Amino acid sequence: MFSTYPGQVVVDHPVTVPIEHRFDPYVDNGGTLLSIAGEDFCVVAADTRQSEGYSINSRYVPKSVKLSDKTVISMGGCYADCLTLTKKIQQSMEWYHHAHGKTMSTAAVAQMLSIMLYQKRFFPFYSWCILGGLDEEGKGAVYTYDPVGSYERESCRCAGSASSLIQPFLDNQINFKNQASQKTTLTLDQVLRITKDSFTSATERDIYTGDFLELFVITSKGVEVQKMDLKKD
């Protein structure tokens, strides 16, 4: 220490202070997913960009996985958690098939996923899940979840980084909210057009959504996968 003026003390060496060390087990890898249920079909769609902050880790990391000929799941959030949860679901479905000699129904998978998420409620999977498929009557079904297992069946739902942009559009075009016209039943072609328009519009405003769009079309004939380009910047 030394003094330059009377009553003033200047420290000539660094002051040692405690340094805070923080560990965060979660990371948001961005991306957007949606699902729309029709009269006898269901569409599950998601982009393939995986990012972290302002960096793109990969341009093709699928967020949707086919679980059976009638069920597809799509997940967003922390990619590591999504991958682990997907493996747990596939393993449980395989055990079910060996024990009962049949494939789990979409409703059964939906209930099982809710239990899996709730079991991890004290250290939850950082994942936003949307399960789409056909129910036992052959009608389209969409199940949406929060990270701790609360779920409900809906006609359409969007989750992920661009959900605030796409969900109001779906409420208007799929659920016909705030419209004077009568609610009509949409065809598969109309739903596919709305889905593609939703993503192409979202990529103009959301930097975490882009590159490619994967669409899983679930019908009584099985699951058909379609792919289209999105913005790359």
Second form
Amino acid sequence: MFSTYPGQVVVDHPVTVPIEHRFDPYVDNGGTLLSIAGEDFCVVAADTRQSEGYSINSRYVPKSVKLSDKTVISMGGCYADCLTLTKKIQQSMEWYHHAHGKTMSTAAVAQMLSIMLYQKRFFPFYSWCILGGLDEEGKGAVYTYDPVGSYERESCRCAGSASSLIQPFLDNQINFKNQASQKTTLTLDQVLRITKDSFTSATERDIYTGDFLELFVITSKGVEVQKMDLKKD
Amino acid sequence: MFRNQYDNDISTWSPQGRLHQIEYALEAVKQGSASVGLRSSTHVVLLALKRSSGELASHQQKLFRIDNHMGIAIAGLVSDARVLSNFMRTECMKSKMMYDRPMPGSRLVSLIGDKAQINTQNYGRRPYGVGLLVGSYDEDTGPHLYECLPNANCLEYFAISIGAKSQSAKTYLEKFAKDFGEIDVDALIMHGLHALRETLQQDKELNINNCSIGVVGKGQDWHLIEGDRLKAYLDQLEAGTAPAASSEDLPQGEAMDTE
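Now the other one: the form predicted in complex with the partner chain, given that the block above is the form predicted on its own.
First the chain shown before, then all remaining chains and molecules of the complex.
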């Protein structure tokens, strides 16, 4: 009846075969974020599109949260993990405030986040975190993380789906890598223009990036939020 | 006459139907220095007299922040107050995590009552030795003031005082309570200071070291009044003048005091 190959078994009744089901807890909600540290300011920017595969869940779900007047955190990856991690950070900051009567410094939050992430080393938060703010001297600070807590202070970093598109651009424009021109200190205005151009360009080529851009500008005066449109296709 | 036989532990009733351990716990509250609370239709103000053990010592903190919308004033065992305030803080954070909205004052006070009652019925435990005045502002129902005592009674008040010589403060508050409803927060604070002053001993007076004021209300997170602002109110109290309207200076965010 059927042509068979050696070893094949043909039967005339239904057969059940075990199918391996595994717990697959992670989902990638896409999106891109970046942070740039200036002389006396810090910019944290992220798009607001939340997606799952080829579908868009929402055009406006903010990825960045203001933790204090001096610190903003932005997270990409699995939004559920990002949300809970943010709440954990906020609760810990509140206990710190109850105990010490003052707000946690950016550096203290940075260290604490690293510890928090590593505490789930064997079932990690699928969060790509970037912490931006002002350090105790009033200078801009950016801390970048991997999902299990390895962290480092940098001058600028981007993370998320379009990070490979934007990071080289930032290396060139913020840190003057691979070009002959002199290194200069960038003003807030210049940094904002570079940030906006990064996102509009990333939106062109990355399907997970777009809809709106939310910018948090941290200065000694506090945190200012700007929102601008990105292409929605 | 029979008191000493029936007061050894919490799980023994006296023939008169009393639990003496609870009454002794209430005594601990009455021995603490005075705390006063009063509210208008928009704000709650908590005031406290801070004691110091000597000339060289700091003054004991009496006001604690629980959340942005809630603060407490204590009288009695400070260590018990710390335990209860940590419990309150945890419950407020749990409420925000679970229901995404601030803990209503009435609900938290019920939780305190339930917690305090456990210590009045289990053998080997003792009642908490601290009285709390809880001031909270709920978005939907407005300001509330509650008194929580070691006997696990939690009642709501327009104005209340606990601690040493608190009856003198209560007398003042009862006299002026009908005015509290619609006055602005500065006038409310002045009334509170007058009430607190009634609890002072003969030769003592209020100053920025021994006096503590906390305010929460519409558009204002829980914050303490300290330093120059406190001095301004105390000066008005001295001068006996009406309070100046300075509500635009009051902070919108929370401030924490650790004196």
